[in-house]
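Only one chain is given next, in structure tokens, and it is the form predicted alone.
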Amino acid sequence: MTNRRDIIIDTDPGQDDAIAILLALASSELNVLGICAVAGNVPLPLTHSNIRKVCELAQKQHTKVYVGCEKPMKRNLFTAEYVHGETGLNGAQLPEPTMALQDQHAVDFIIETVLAQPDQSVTLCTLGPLTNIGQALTKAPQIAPRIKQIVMMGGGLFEGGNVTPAAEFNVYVDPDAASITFNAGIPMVVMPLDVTHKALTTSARIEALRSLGTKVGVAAAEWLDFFERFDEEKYGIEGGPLHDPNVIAYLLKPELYKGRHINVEIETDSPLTVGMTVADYWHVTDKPKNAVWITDVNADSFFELITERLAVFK
């Protein structure tokens, strides 16, 4: 396929990150140039280990995995073992990875790749805190106009936050990096809690993955069995939100989503609302529109896409 879309995945797995990675690796429309690890859901040694576990589960050992930043740009690391378990991938038992890490730092890989590839051909898919992206844009601001698009999971408006009343986890962990990214002039598509809370892992959707009968299908179902418990108890809903795969699904089938082009700014100072995505959804200011804010998804088709694509792994 000659018109494959070149992507870099930046991630902190996380069960939902793992399924997003599998969805990308299963999809012939996407060319995964590399996967970058960042500290977030769990510390960096676990996130790069988890990425490689997922690649090996998919028998994609030749995927290039790069180690990125171990802590936010200006703050101490805040992690989410209370959601994802102590490994970040609790729920499925996978062997320790044997595939090698790349020697190059993730930030340098992002910079070098964006500069080496054709202009506006690389899409950054961010599934965790934006530390690696913020550092890359700070170190080499000339990459910004060369990036085709950033599609990210993060933020919230109508759903509020999931770490504080105002802030979603990925933005809260490194709001400084998020602010740099949103202000870089790069076309952005945001998958906030407003849309991911509409993509719920019901028992029927999990069973569809389990019934694939493959190692990948069973692992995905076991991850979701574990992952959904926290949000089911927290929100009182059937199934937990499946956040990160929306980033990859958007690239594959954008018609599943609805959103609005708006201005988004990141609060970095206020003790009360640090990490808040201040989303001008109603256009009450004249600030320039810098992001497409997604608010709706065809959830049935989203889960059908995941199940259909993950079936390629035997």
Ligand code: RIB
The other form holds:
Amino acid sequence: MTNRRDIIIDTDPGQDDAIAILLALASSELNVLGICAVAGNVPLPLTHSNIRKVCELAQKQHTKVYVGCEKPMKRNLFTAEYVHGETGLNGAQLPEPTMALQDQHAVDFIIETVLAQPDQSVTLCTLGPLTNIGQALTKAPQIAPRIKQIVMMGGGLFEGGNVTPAAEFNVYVDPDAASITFNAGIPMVVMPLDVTHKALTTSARIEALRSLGTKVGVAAAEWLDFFERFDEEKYGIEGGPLHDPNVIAYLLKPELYKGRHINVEIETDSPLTVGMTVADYWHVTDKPKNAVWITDVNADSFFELITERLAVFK
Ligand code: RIB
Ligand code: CA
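Starting from the form predicted alone above, please write out the structure of the form predicted in complex with the named molecule.
Then the entire complex follows, led off by the chain already shown.
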């Protein structure tokens, strides 16, 4: 395929991150320049190990994996083993990875790649806290106008938060990095809880993955069996929201999504609302519109896309 889209994935696996990574690696429309680990769901040593476990599961052990930041820019790290389990990938038993990590730090990889690739050709797909992106923009602000787009999972408005009543996990963990990113003038597409809560892992959708009968399909189903339990109990619904794969699915089939261009700012100081995405969805201010805020997804087509694409793996 000639016009493959160059992407960098920044991630904190996390079962939902893992499925997003598999979706990207399975899709010939995308050229994964590298996958960057960031501390988030679990500490950094586990996130970079989990990325490599997923790449080896997909038999994509030549994928370049970079180690990023081990803690947020200013705050202490807050992790989510209570959702994802101690390893971050609880649910499926995968062997320890043997593929190597790249020597270069993820922040330097992001900077060097954006400066080396043609202008406006690299898309950043962020699935975790934005620490690596915030650090890269601070170290080399000249990369901002060169980045094609950032498509991120994070934030919430109509669904509120999932760590506090006001804040979603990825933005809550590193609100300072999120604020830097949203204020950098880079075209952004946001997949907040408002849309991910409409993409629920019902048993039929999980069984479709398990029925692939492949190592990847079974592992994906086992991850979701584990991952959904927390949200099912919390929200009292069948299935849990599948967050991160929406970022990759948007690149593959944007027509599955609906949203609007609005202003989004990040609360970085208030003890009560730190990490809140203050999304001006109703345009009550005249602040500059800096993000497309996605609120709707065709959930059946989303899960069909995931199952269809993951079928390429053994
Ligand atoms: O709030 C959901 C987000 O936090 C997802 O990216 C999940 O993987 C966790 O990182
Ligand atoms: Ca994540």
